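Only one chain comes next, encoded as structure tokens, the form predicted on its own.
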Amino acid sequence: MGSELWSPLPGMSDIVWPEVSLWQKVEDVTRWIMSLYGFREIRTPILERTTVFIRAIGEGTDVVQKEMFTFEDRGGRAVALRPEGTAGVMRALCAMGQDLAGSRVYYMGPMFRAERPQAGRRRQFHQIGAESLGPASPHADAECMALMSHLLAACGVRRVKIRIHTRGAMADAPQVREALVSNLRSVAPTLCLDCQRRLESHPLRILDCKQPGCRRVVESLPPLTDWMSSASREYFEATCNLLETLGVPFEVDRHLVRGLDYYEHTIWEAVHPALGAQDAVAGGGRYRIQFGDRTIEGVGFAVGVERLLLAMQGEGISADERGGAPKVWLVAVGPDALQANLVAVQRWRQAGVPCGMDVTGRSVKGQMRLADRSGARWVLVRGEEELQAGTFRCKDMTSGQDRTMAVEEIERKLLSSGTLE
């Protein structure tokens, strides 16, 4: 019982230091890239209604049918942990009331879902995700992916492939979907288990299947654009364009699907040689989401937050171990050092100085040992004798030399200039 207590739910996990520095890392780059491209922050809960997601997500996908955490709330109202951003964030941009075209926003947070766990893929997991809101424009879709891929190399990761593909517009989903399941139905028994029921309620995520029977069948089929009509074909085509002329560099993967009902025209994904199998580190795509008497249209992306950080050790970005440090440990020599180290500080702190020093009576010795394994760059020592002259005794812990220096000069050096060389 004991060994349970400390362990956080199967597919949930604690982040703790060192780890924690790589995910503010991500997180400041990300505040600092979306600035570049005027995006704003917008926070939402990460309990809402389950209508938002059945109605912006679709009933008939996996995330709504196997994949949500659904529960009834002491109000007698059906609600669910956020599985993904998207919708949310449209919920609160409706509940603004205002034009929603041109709105550009960005969220960071954890989402939910009733997965099995494995690498890169758990049930507590976080997202970084973009939305840009307005009728479907190929030049909106590039420069989203540009953003994508702008957010993602600034965080590191270079080894990234982006596939791209079309849903086509809205219109054209019938007759691609009735073309779809009639080439698959004379096949239909030598697909797996789960494709012969995608076949009548979901069938282009047969198209997604990593099953190598479905992938044979897959292969032989048709490119979904035969089934589109001109002008999405000719939607894809500019898009592509723009990419290769913003220098974004691509490839057409036509059997490319993302398992969303809102999705039309452009979709991809980004993937990553460090993540194996589960190789998407990103994906997105233009929309069209039905909230009530609302159609919002846009574009946008998320980031898998923890498939980001395996992508960049992949790439040879480590946590860093030393990071956060404070720059000098205050070490005292009884109770009169204790409280003068103390005010010394609390004024060095609030003028920017990052400080450390014991506060529960340890010996030097054990004070000493703090210091140590602070990771600080200089360790003042002071007792009565220091008191009386106004010193400390200053060590540099990467040279190991000791000197005395007044206190004076520690304050200007670390003031002015945050070095005691």
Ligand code: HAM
The other form holds:
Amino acid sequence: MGSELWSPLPGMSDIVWPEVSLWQKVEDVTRWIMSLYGFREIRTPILERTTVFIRAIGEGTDVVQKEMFTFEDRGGRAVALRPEGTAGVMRALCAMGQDLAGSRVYYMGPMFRAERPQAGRRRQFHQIGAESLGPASPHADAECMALMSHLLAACGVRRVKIRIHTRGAMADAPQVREALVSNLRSVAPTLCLDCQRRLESHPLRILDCKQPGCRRVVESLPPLTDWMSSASREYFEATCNLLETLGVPFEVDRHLVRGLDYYEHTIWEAVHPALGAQDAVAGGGRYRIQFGDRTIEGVGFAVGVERLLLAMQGEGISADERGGAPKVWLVAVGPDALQANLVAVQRWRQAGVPCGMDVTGRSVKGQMRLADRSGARWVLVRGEEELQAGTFRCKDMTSGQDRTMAVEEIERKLLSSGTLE
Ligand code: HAM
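Mind pulling up the form predicted in complex with the ligand next to the form predicted on its own we just looked at?
Every chain and every other molecule in the complex is listed next, the one we just looked at coming first.
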């Protein structure tokens, strides 16, 4: 019973030491990079009214149809754990009531999708997302992709490939859909059963089906851009040109569609070779979302943090096993020394020196073992005799050298230079 009670739910994980040091690194890098681009942090609730996601993401999408954790709260409201960040952030910005154009926000936090857990696909996962609001502009789209590329590089991920494509303006969507369906209808029997169903509900999704039969059909189709307006084609071309000018490497992938309904114009995904079948480390695009009487336009992306960490590990970046080690560890021989040590660590910590000691009543041998494990550079030991003399026995854990030092000297050195050398 114990072990079942202790394990997290399927598809969910505890994030523990030392791996958490990589999470902290990624979060620190994110704060720094976002500030360079003028994005401010926004934190929205994890639980929202289900309609927020239906409105923004689209009624017929897989995320809304199959992947949301939904339930009724005690007040009888239909609520859902957020499956992604954009919808809730748009709701929050609308609630702030300001002119949204020019708003730039980023967020980090857990998202939930009731998918079948597998490598790279979790039920609770984390995203780092950014949203830049304003009317459609290739400059905004290129800047947003440059930001994502900068963020991934700053985390140490270099072997990433950005695939981009266009959905065309939302106004083009009916004609694109119609042309696609009429091209596919005659070959419908050769499509897989899922795609035969998608033909009427979500024909675009057929483009990213992995079944060989569907792939063959898709390869023989003309590019979707053929059915878009010339303005949409020019928009895409301008975005690609700007990316080249900015030196952001990308490839055009005419089968990329993305599974959320709010997109128009530029869409993209960043993939990494260390990730296997679920190889998208990030995805984004330009969107247009109708919330009540407001239409919100913007461009953004989200990085999957679990996948980012796998990519980082694939590039040789590992968790910091020694990070956060105290500078000094105090060992007490006897109860008087124990109390005096507690007073000392409190004073030194308040002065900004990371230090540690055992507070669980271990023997001297046990305390020494703990001191060794802590990774502290210096271990300071005192008993009755040292207390009387106002000294510590100081062991340098790097050189193994032992010496006796006065408490005042230790304090002076630690508080001024942070070292006992
Ligand atoms: P998305 O492509 O659904 O886009 O998710 C973004 C990233 O989240 C994916 O590339 C992947 O790394 C990660 N991810 C998604 N589902 C899972 C899962 N079940 N387990 C682990 N990682 C996962 C969005 O969510 C959009 N809101 C992005 C966006 C922001 N577009 C515009 N603004």
